[in-house]
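As a starting point, one isolated chain is supplied in structure tokens, in the form predicted alone.
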Amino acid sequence: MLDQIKSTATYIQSKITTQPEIGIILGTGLGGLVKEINIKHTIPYEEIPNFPVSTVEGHSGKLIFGELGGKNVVAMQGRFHYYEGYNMQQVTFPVRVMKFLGIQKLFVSNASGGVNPNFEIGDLMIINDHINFFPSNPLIGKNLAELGPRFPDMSEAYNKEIIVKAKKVAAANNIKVQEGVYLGLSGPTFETPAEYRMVKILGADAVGMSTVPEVIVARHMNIPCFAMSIITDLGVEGKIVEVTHEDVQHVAAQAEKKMTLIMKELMKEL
């Protein structure tokens, strides 16, 4: 994996002529933010090496190199997920090769279902901490010296520093935020109502397919994380309603604008 990851890194590096600072990983209907970089190069996942390709809808598959709030930045417009079929090593792989171009801090988004009852549709949610629920962990098997510790600690998955500044950065826009505990389980299928009272029993604010995984890995890296969700849609009794993936692209691209103010804001208090 460490050869692989090398040389997928050096090809990138043969393509780009700046280093990135932050890199961001864009969720379902979240591709929109790639419209305030100031885009130096796109490469096409196809074209990388070792690279994964997306297979969802909404997600389109490149890596985007360019400036957002005066920092260096790579994208990942489309990320991949454990439902895709790929494993844990592949879905993490993209953050592997950040951090080999130079990354210092890792951007998040998705979209989620919101279990805390005080939440509403379009709400944007900070998340404070998460809930591994996957059936399983990208840490699993051989553990790379060379890419962290055998056992990382997880007691600040998401920097308390970003957080306070991202919550002042919204205050400073009149942009509501929530803040909460993120569970990922695989998907693909939506939750059932008895899955979200099981989320909201073990503790989660929210839920989705996304995130975790790579979270993890960059933390095993050493990397700072920030991650934000966008309530697309409501696993609270009494209001939970059949759902499809374009009424969650729908409800993201609402509150994308918000979201993508909040990130590229909080990129110049970095």
Ligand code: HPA
Given for the second form:
Amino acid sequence: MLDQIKSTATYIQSKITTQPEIGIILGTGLGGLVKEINIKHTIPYEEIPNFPVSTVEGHSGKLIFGELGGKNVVAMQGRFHYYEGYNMQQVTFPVRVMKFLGIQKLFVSNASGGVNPNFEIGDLMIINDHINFFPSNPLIGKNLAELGPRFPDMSEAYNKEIIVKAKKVAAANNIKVQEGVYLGLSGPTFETPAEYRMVKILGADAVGMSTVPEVIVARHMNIPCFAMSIITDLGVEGKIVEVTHEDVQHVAAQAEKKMTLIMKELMKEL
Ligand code: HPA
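The form predicted in complex with the ligand is what I want next, because the block you gave corresponds to the form predicted alone; please supply it.
Shown next: the complete complex, the earlier chain at its head.
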């Protein structure tokens, strides 16, 4: 795996002229951030050696290099989900590569179902911790000491300093933000009412199908992480209704402006 990471990073370095300081995974709700990036280079995933290629959405993703809020960034437009059939190493491979490209921080977004009764549809939630409820962990297998320790610390999976800054940015722009624990599980089914109840009892505020593997791998390599979620539906007793992918996309599109603004302004504060 190490050879693959290195050769992929070397290939990408031959195509770019600036070194990214910050990696961004443009999950649900951050698609619009691309318009704010002063783009210097774009590399489609299918041109990148060893990169998994997205299959589900019909079009593959790309790596975008450019400047955002005065910082050099690399943004993943399109991420790899475990439910698509990729293994944990494939899901997290781009994070490994971004580390070798020089990123010093990782920003992530996603959509999730809220199980905290104080949450409303369309809320933004700063993720302050997670519960790995995926059936696996991307670090299972031989540990590569060059990447990180066998037993990585997870006491601050989501960087406290960045969270403080993000809350200040949100307040300064009159944007309401929630804060809470994200529980990640495989999907692709949305949760049954009993499963939402379980998620709440387990101590989470929201549930989704991404982010946890990428953050585990980033923390393995000691990269500080920041993640935000859009609460697109509620798994709260009495408020549970049918959920479709379209509903999730629709709510996310409405909340996108707020999330984009926070992320862009936050870049300037780092
Ligand atoms: N459950 C899991 N993933 C999700 C949800 C949900 O309710 N909403 C958006 N992504």
